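First, one chain by itself in C-alpha cells, the form predicted alone.
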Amino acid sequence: MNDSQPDNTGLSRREFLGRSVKAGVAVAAAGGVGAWLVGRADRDVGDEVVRLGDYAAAGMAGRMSIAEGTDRATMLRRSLDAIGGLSAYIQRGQRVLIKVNAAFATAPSQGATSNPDLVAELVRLCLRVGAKDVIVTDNPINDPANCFRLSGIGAAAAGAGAKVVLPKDSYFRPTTVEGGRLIRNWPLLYEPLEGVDRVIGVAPVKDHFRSGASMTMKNWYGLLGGRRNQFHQQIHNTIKELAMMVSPTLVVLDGVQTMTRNGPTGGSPADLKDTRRLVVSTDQVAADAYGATQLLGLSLDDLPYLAKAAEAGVGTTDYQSLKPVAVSVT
C-alpha cells in the first residue's frame, strides 16, 4: 500500500520539514527516517531472523461484521460489539499494535490513507478495555514524518493516547515467511512489534494500478523495508505472503468511501465513491473478498491474491460463510 508518490502539496522539502517541527505531533523515533527507506540497496540487517507470532484471540476465529453508515467511530463501536466486543480480543494489560496505512503525504479527504478519526477511536477503545500500551506505526515510502502529519494520523493517534512510532534504521530485523518464496531474509519493521500481544490492521478500500485493489492484506506491505518495490513484479504472490506473515487479531476495512479509480493515491473527489460500509473481521481474506466484490465491483478472479491466500490457509474468500453480522448506523 505504500507506493511512491511525488509530493503534491506544492511545498519544498525544507518547508515540509519546517512545518512538521512546528506542528509538534507527538511521535516516537522521528529521527533518522529519511532517504534510506527509498530504494536503498540490500542492507545488512543482522544475522537473527525473526518471525511474527499468531496474534489471534483464542476462540474468536471466523468473526465478521459489516456496518452501514457514515460515522466511522460509531460504526466501529457497533461493529466490535456485534462480534463479541473488543474485550473478547484484548485483555487487560496486553500491548496492542495498530498497523495503519500512512503511505502518502496527503489529506484525509483524499482517502489514500487510514482515516484519522477511525484510528483515534480504535486507540481509545483499546485503552478503554485495559490495553497497557497502544502503538501506531507504518513505514511509508514518502517521508514518514510528513505522511503521519498530513494524513492526520499522527496527531489523532497521539491525542487519543497512542505511541506513534516512525521507522528508523535500527528498528528493522530480517524475517523469512515460513513456506514463502519471496519474503526471505527481508528487513521487517520489528522494533514496534517486539513484545506486542495483539495486532490490528486498519486500511481503506482502494483501487490499485498494480494489484487491482489495496485493502487489509496489502496493508502489511508497510511493515517491510529495503527495496520492496521489486515485489511489485510478483504482486499477487507477495500479498499472499504478506497475509501469511501476519496473523492479526482483527482487521478493519474502511469502505465508508471507496477509491474506485486512480489508486492507490487518487487525488480528486471524483475518485471516491460513497459506499457507506465498515468491515471488522478476524479473517483478512474474507474482509478483502467483501471489499473487492461489494465495494469495488470486482470479481474474485480479478484479484488472484485472494484465492492464493485462501489456498495457503490464511482465510476464506467465501465471506458469507462467516455469517457476517449486519449493523446499521443512522
Contents of the next structure:
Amino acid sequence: MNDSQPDNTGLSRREFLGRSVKAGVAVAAAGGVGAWLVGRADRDVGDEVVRLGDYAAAGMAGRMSIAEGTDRATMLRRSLDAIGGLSAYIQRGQRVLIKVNAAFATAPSQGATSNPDLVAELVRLCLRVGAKDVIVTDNPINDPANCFRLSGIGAAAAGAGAKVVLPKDSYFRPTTVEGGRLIRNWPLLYEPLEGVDRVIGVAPVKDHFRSGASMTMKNWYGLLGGRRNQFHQQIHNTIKELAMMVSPTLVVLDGVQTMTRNGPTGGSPADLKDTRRLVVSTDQVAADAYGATQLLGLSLDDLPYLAKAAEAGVGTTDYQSLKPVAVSVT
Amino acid sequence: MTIRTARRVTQVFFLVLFLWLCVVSSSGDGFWQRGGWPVNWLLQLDPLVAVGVALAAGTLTVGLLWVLATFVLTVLFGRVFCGWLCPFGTIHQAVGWLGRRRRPLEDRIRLNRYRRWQSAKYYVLGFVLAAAALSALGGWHSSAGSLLTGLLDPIPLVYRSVTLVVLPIVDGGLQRVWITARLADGTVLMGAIFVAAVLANLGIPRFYCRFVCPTGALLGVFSRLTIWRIGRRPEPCTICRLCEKDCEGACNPASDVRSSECVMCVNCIVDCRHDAIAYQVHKSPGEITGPDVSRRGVLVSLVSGLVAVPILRLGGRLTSNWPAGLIRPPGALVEEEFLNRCIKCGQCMRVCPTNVIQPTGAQFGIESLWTPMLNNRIGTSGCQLNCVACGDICPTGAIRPISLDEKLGRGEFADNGPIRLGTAFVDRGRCLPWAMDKPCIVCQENCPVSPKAIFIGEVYQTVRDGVLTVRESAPDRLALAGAAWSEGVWASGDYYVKGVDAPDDDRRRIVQQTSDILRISPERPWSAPPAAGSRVAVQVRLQQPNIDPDKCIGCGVCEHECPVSGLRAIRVTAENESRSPKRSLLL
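Output block for the form predicted together with its partner chain, input the form predicted alone:
After this comes the whole thing, all chains and molecules, with the earlier chain placed first.
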C-alpha cells in the first residue's frame, strides 16, 4: 500500500455516516413495504352489492286489463285507461325505465322482440303524464347495437323521446336476490336503473323450449350480465327469482301475435300466430298465467315457474281473481 | 408558405384522414358511423395492393383502379406517395424527428447518409411479387402462388395495427365506438412489429421506409420514369451537407442523388443555403436513377419467392390437411383464391359488429397469418344472420360483397340455400345434458335459423342413487326409505318420479321435496300410487341437442352461448362450408 496515494479504499467519517444513513433508510423502506404488503387483505375487486327497490305504484296492486285487437298503440292506451290511467301509476317528475325484450338482432316482423310501435307509444304516454325521463334498455343475447337497430326498438324509442341505453361493460353491478338461492352476487345492468322510480316490462309471448314460454317474467333475464346461460340448468327457479328481483310498476304482455314454435328466436312468419290480445297488469305472474293458458295453449303445470313465483308471493296464477277488464279495439 | 409547409400540411391531413377512416369503419348508430366514408381509399391508392392482387388473382376490383392515380403521381413528381401521403411514413417521420432533434448536426447528417442495406427492400419486393406471380402460372401445379405482400405492405400494416391494436386499447377505456371492449387475438406479433417499426426511427430515421418497405421499393423502381426530380447543381454547391440533415429518404442529395430513394420530402431544397438544390426536369450530374441492386441479389429474391409458396404448402393445408378451425367470414372465396387476394388489412375485423372476426395467429401457417377467421368465443354473438358488413368493406374481394338474400338463401338465391360457414358439432362428452344429466339446451334456444338446426331428443334419465323404496304413499305424495336429501333439490321443475317397473305414463313431476318426501302436482295425482315396499326412480328430464347438418349454417351463435365456457360443448368447424365443395359433409 502506498500511503501517498489518495485513499480510494478508506472513507472519511462524514462519508461513512452519510452512506450508512442512506443504506439504513433503504433497508428500512424495503422492510416497511414488505411488512405493509404481508397480511394485507386481498384487494377488494368486487363492487358493493346493489338491490332493486319496489317499483309498484301505491294502492294500485292487482289490476289487469286484456285488450282485443291488432292496433297495439290503441290497445295499450285503452288498456291503461281501463285500469285507472297511466297517471295513477306514474307521478309527474318521476323517472321511468322500460325494460324491453330486444334479445335478437331480427326484424320486428319476426316477433322475437318487443314491438317498436308499442314501445314508442308507451314512451309517449309516460312522457305525457309527466315522467321526467324515460329510459329504454336491455342486455340482449345477440350483438346489442344490432339488436336495438334491427328490432326497430332503438329508433322508435328514441324518436318518441326516450333515452336508449345499450349495456356497456361498466354498467353492471353485482346483485343478490333477497330469499333467492341462484341469483347471488350476479352482475346486474344497474346503471340505467339507478335513480329510477318506475319500471315497466314490455314482452312478447313466445315459445321457449327450455322453460316452456318466455313472457314478462322471463323478460327480466335481460337485466342480468355475466355468463347467465348457466341459469338454464335451473330455469324455473331462476325465473321465479327474476320475478322476485323486480317488482314492476306494470308489465305489458304483447300477444297480438304469439310465437308458437321455433322460439324464442323464431325466424319465419310461420312461427307466429295471430292471437289478438294485449295484457297490461301490475301482476306479472297473472299476466304470464293468462299468456300461457289463453295464448300458448299450455296448462299452468307446463310452466312450473308460475306456481313457484306464486308461492314466493310475487303474484297469483289465478288471473281471473284480478277481475281483468276486457277491452275491445276492433 | 414554403413547399416544406405544404408537405407537412398534406401529411397531417392524410394522417388525420387515415385515423378518421379507421374510427368510422365500424357499424353503429353514431352519425359518423353511417356508411359512405371512403374507408378503403388509402388501401386502394397503395400500388403494392393492386399489383399484388393483379399478379396473384389475375383480376382487380374497381376500387383498386385508384392505383392509377398513384402511378400518375409518381411518374410526374416522384415518390410523393411515400413522403406526402403515406400515414405510416408520416408516423416514422415524426418519431424520427423526435429522435434526432437534439443531436449535433454531424450526427444528423450521418444518420441520413445512404446505406447499402437500403437495397434490402427491393429484395423483399422481389420475393413477394415472385410468390404472387406464381399464381398467374397456376393450374400446372397444385401449389401455385400466394399473396404475401400484406405481411409487410405498409398501408395494410398500419391499418391493421391501428384498428386491431391501437384503437381497441384506446376505446377499451373510452368506450365511445363500442359498448364492450374489442378483442383481437393473434396480435402479439402484429403489435410487436408495429411498435418495433415505430421505435426503430429513434435509431435510424424512417428505418422501415428505407430498409423494409416493399411499396416504397415498388415506387422506387417506377421513379426511374419520373419527370420532375430533385437535382443538385455543382456550381453554387459547397458540399456543406446541410441538405442531408433532414433528408428523409437518405438519398444523398449532397453528392450523387439516388432518385429511387428520394421520398420527395423537399427538406433539402429548403435547407440549402446556396440555392444549389432544385426540383427540376433534367437529371443532375452523377444522379443514380435505378435501385442499388445486384443481378445476383434480384435472382436470389425471385427464386426464393418462387419456391417459398410450394414449400409453405407442403403441409397440405389446402388439401387433405386443411385446418377445420379456420372458419372464414361469409362470402370468403374458396381458400386458394382467398389467399390470392387477402392483404391482411383487417378491415373486415374492424367493421364486424360482433368482433367475431379475428386475425388468425401463426397456428395455421404464414400464409394465413392475420387473415380473418371466426372465433366464436370472442365477441358479442357469433356471425349475425342479418349482417354482410365484412364482404361489403373488403377492398380486394377476398370476401365477396354478398347481399342478405344471398347470405340467407332467399329470393333469387333460394335454390342455393343459405351460405354456410361450417357446421356445429356437439361434444357429447362435455355437453351438460349428454354427459352430466343437467338440463341446459341454451344452444337450441339461440339457434337463429328457422326451423332450428339444433333439434332435441328428450330422455328421462334416472339420477345418481335415484332408485329408492317407498315407505308410505298417497295419491300425490311419497315417503321414501333411506332418503336424506337437502330440501328442494328435486323440486326445480325438471325432476320426475315413477315406479321402476311401471309404464311411462306413470311418471309425475316433482313439485315439492323435503329430506325424504316427494310431492307431485295434485292436478295429476296417481290413481294407484306406488305401493309401500315397491321401488321408484327419481328421473331428470333432459333435452339433448342434435345437429341437423342440412340446416346448420355455422354461424357460431350456439358455440358463443354454450355455458361450458372453456372448451365449448358445441363447436363450429369449417366442414360443409359452402365455399369449398371439397369440404362438403353430406351426400
